[in-house]
Amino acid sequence: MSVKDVEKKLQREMLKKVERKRLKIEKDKDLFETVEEVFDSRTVMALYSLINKGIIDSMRGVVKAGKESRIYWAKGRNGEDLAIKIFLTSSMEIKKSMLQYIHGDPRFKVGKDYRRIVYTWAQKEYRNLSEAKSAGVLVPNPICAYQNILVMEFIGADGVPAPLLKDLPELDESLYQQILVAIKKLYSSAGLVHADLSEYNIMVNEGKAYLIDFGQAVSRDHPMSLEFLRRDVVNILRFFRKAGLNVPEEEAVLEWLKK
C-alpha cells in the first residue's frame, strides 16, 4: 500500500469517527463532492474538536465553494444557524495573495509554512470581524477560529444566504449611505480597511448591509492602507453610479472618511 493510499484510508477513518461523534452531515450532493478536497485529516480533527466543545452540533450542506475556502451551513448547540468557513490547505495558489495582506500588518507575523499562513489567515479574519463588530459595523458575528476553520453567524435563513448587493433587483440611497457609514466606522473607530470591498462581499438582509469576507482587511497602519481604502471607495462609487444613483466624487468621499 502506497503512502497516498494510507493517507486516504486515514482520512476515511477519521471522517467515520467524526460522524460517530455527532457530526450529522445530511445527504447533500455538493457537500460530499467537496468533502474529500476540504476535509484533510487535520481539518477533520479540528472539526471534531469544535464538536466536542459544543460549538458545532451538525453540518447541513455547502453554501459556497471558492478557490480559497468552502462555506457550510451548520447548526449550533442551541439550534442557531452558523456559517462554517473552512480555508483550503491543499492549494499553494493563494499563498501570495494572502501574504500581501499579512505582511505589513503589525498585528500578525507568519513564516513560510503554507499551513501556518492559512491558520493565520483564519485568525486574521476572526480578529478583523471582532474589531469591526466592536466598532459598530454590521458584520457576521464571529464565534471562534480554530486552525483553518472560522465559525460565525449565518446571515440568511434556513440555509439560504442573504443576497449579495450585486444581486438585488433594486437599489436605493439608504443602502449606499449605510455602506459609506460602515466604511467610515471601520476606518475611524476600528482602525481597519476592508481592502477588497465591492458589491460581491456585501450581503443585504432585511434592508441592512453586512460587510463580509474580512480575511484581507488590514490595519490602518499597513503601508498600503490608503491605497486599499481608495480602491474600496472607487468600487462602491462605481457600482452605485452604474446603478443610476447620484453619488459624490471619490476625493470628496475619501476626505470625509479620513476626518
Ligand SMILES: Nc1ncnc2c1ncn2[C@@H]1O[C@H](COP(=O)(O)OP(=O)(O)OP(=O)(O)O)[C@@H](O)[C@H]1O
Second form
Amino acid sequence: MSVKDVEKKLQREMLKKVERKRLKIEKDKDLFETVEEVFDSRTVMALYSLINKGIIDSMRGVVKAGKESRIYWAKGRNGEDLAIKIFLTSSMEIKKSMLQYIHGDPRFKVGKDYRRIVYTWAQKEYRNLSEAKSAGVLVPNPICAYQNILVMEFIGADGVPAPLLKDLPELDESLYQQILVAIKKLYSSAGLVHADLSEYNIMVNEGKAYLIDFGQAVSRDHPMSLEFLRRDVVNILRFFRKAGLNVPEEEAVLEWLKK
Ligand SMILES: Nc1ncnc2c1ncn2[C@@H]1O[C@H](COP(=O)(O)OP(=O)(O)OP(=O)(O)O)[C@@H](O)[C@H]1O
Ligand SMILES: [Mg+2]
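Having seen the form predicted alone, can you show the form predicted together with the named molecule?
Whole complex next, starting from this chain.
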C-alpha cells in the first residue's frame, strides 16, 4: 500500500468516526444537551470517546443526580442496559473528603491535581467492584473506567433502577444474611471494607442484595479499615433492628467477620 493509499484510508476512517459521532449525538440530542449543561467539555469528550469505542451505544436518561456524581441509563452495543456513573469534577470539598479514602490505601497514589483525584476515584471504584466481584460478592458488573466515567451493569429493568434497601416495603431475614455474608466475603476474600455501607448503598433486585457505590471502599491495610468495618456493621444492624428483626450484637458479628 502506498503512502497515499494509507492516507486515504485514514481519512476515510476519520470521516466514518465523525459521522458515527454525529449520528449518536443526533439520536441522543436532548440528553446530550443536558449532559453538556452539567459537565465540562472534557467530560463530554470522554463520553463521546466511549461511544466511539463501542462501549456505549446510546445514552437514554438520567437515573439519579447526586452530590458527587450522576448516574445515567445507557444501552451497550448488544442492547444490554448499562449504568454510567459520571463523577463531577468541580466541587473542591468532595475531592478533599475523597483523599482520606485514597491515602492509606497502598493500591493508589495521587498528587494534588484535583481532576486526577477524581479520575483515580473512578478507577478506584472500578477496581473495588472488580475485586468484590472476583470474591463472589454481588455487585454491578464493572465494565470500564475512563477518566471520570465508570461504566457498569445496570441493576433494574428498562431504565428503572431496582429499589434501595431503605425503600423496600418488606424485609426478611434472608436479606440481612445475604448482606452479612457479602461483608464477610468482601473482608476475608477481597480484603476490602466498603466504608459507606448502609441501606442507601444496597440495591435489591429480585430478592438479591447488590452492594453499590464502592468509590470509598478501602483495602484491609488502610489504617482506618477496622473502624470503617465496625461502622458498616453498626449501620446494617441498626437498620434491621429498627425494622423489627432479631439481630445479634455488633461484637459477635465483628468477631465472626474477622474469623
Ligand atoms: N449499577 C446501577 N444500576 C442502576 N442504578 C444504579 C446503579 N448504581 C447506582 N444506581 C442508582 O444511582 C444512585 C446513586 O448511586 P451511588 O450510590 O453509586 O452514587 P453516589 O455518588 O453515592 O450518589 P449519592 O450522592 O446520591 O448517594 C443509587 O442510589 C441507585 O439508585
Ligand atoms: Mg450512594
